[in-house]
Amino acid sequence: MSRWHIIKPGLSSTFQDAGRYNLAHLGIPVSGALDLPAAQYANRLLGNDINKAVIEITLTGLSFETECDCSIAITGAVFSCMRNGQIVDHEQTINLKTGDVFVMKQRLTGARAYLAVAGGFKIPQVLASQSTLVSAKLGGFQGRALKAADVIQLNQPQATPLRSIASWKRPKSQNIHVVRALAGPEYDFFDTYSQESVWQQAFEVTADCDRMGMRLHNKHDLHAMKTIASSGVIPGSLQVTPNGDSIMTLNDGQVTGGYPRILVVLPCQLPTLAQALPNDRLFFYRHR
């Protein structure tokens, strides 16, 4: 039969696609892929639709057993691969046979990978969309992250041929990132220490995250001079609490509140946020 026995699912590891548009005003957020260009590099290699569903995978590795032949790729984080409890090659595309047991083990590199399948897999579209929102129970596999001993139907598995996957397309081991923002929609109800602190000091990622968002330290506190009623977010936006603390948007936040934007961060950027792990620190840079 077609499909994947789920052993150990990991911390976190959810059916994402290229997300769901058009419905902030119903109060649906983008949801999706947080790293998408490492999604769409994944099912690129298996000759797949860039935007058919993958496993998004969260700091800890998933391992399943296969009741089918099938091609899989892997790409975004890092993760030493096991066949059968042999090491295998991570750097293509791999091939499994009916029975294999494929474990991703020890992370190497970034904090979120994606698993695609030859030929995708068999799940329903919600609102034109296969991408799982945990906090409304929508989409993706019942709504909600794989469990051990979850059944995942395949949709066509095929065996492909194997390609490689370009170093340059993988997260390097580094702590510290350069983010390239704009000024948010309150820039300007910020005071003049704020503004220039902004583009000057460190963000720490602190263990406070997950795809709605992110929190970040940061020494020198922002503050915002006026207040704002509940407004549009989107994700990258980073916003200012009344204590000067600062709360970064992702895929799964929020699409209105009431918090003060002073940047946010270019659509293009979002994978370098993806791929931060607590600890690491974020600078950013204004773009003109």
Given for the second form:
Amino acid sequence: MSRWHIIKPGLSSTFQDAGRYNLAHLGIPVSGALDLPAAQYANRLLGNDINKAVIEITLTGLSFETECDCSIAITGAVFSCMRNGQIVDHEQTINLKTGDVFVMKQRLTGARAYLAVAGGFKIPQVLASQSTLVSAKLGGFQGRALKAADVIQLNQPQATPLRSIASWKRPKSQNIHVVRALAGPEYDFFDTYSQESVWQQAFEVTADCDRMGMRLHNKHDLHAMKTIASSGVIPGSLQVTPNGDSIMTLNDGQVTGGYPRILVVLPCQLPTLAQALPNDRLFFYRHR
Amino acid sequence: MPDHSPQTILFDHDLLFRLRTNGSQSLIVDFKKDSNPLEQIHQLSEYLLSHPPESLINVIPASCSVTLVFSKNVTANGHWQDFLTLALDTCRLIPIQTQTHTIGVCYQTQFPNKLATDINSVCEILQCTRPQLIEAHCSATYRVDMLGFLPGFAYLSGLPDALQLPRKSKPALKVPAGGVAIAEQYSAIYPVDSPGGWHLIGHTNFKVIDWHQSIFSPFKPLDRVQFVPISITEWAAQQTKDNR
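Moving from the form predicted on its own to the form predicted in complex with its partner chain:
To see the whole picture, the full complex is given below, headed by that same chain.
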């Protein structure tokens, strides 16, 4: 049978593809892989359609037993990986035989890894996407993160030629990230001090992070002088709460929100946010 | 001689909306709050969804704005100003199809899963009895102002003034799917189990989302909603029917 048995699910492992579009007016966020280039790269290495669903693995690794021969690739965050207890090279695609147990052990760099299989996973399309939206129990594997003993069906597993993964496409082990951004739609509502300090101070990533958003800690409070009516919020918006805290919106975030946005990061910088770890520091660089 | 034809004056929308950039790939179309723009907002959204300009990937209507999201870089320039002015003219001709949903709500407190956990505290805050609260909540006809927070979560405006109160200071960790709640000027039905800061006053078996249907939510913007009270026996009978 073409399937895998999940042994350990990891902290939060969900199926994600390129996301769900043209549905935000119904309250549906875009979802999809937070580090989309990494997810697409995993598919490309295996000769899949690049927008096929992959498993997004957050902070702790996943392990499974395969019931068939297959080829896999893991991109994004780097984990030390083992096949039947033997360390395997994570810098390339990996071939597995029936009965092999594959274990992702220690995380080395980055926050989110992407696991793809040649031929793809057999996951239904819901509202034109295979992405999981946990908050609404929508899509992916039964609308939830993977659990131990889940059985995942594969499409048509196949062996692919070994291809190696370019090391420069891996997140580096750095704890300071520079993120390019534009002044947000409510930038003018903030006092001058906030407008200056947002481009100068460090924003520390707190442990309060998920696919909806990341709560950031900023030493110098940001202060908006006006409140706003709720309006559409896109991933990458830095929302500031009335007590001066900042929340970076990510792909599963609510589609509307009522907090003023001091900046919006460039879409090409979202993968950097996806790979930032708690206690890492972000500096926003004003793109002109 | 410059041509001042009547049309140019008649269709001047310069004062009607304002365009702002929202990051590099999104625009916000703001409407004047006091112009009662909701119908226009939904007409424009529907028009843009059915006639999308190139690279448009999402349209987000809200109470006084429409946010457009693109897959390419855009700026709030004259091109988009003109495009939206024209779109606003055209979309007026499209009538919005709406319907009225009559929804049975059980306002019981005790049995079986504490359906209306906050009804007593709400009565205390609002200084009313439970029958008064139920009557007031069912007397109004509500309108779907917008969908958001969660898929299928409709902000239902029209809550009587007497029932308006702020959100809870501490959100509940789990509000059940079907929970009927009130906060500020809105009432709402929780589509799925989720955390929530609104006051839970009842429960309905009306399905707000069903991912197995092609039209997954019965609510569309500007639809009307009427609540009717049902007894715990009727509620339980509906439950058994749904689970069969």
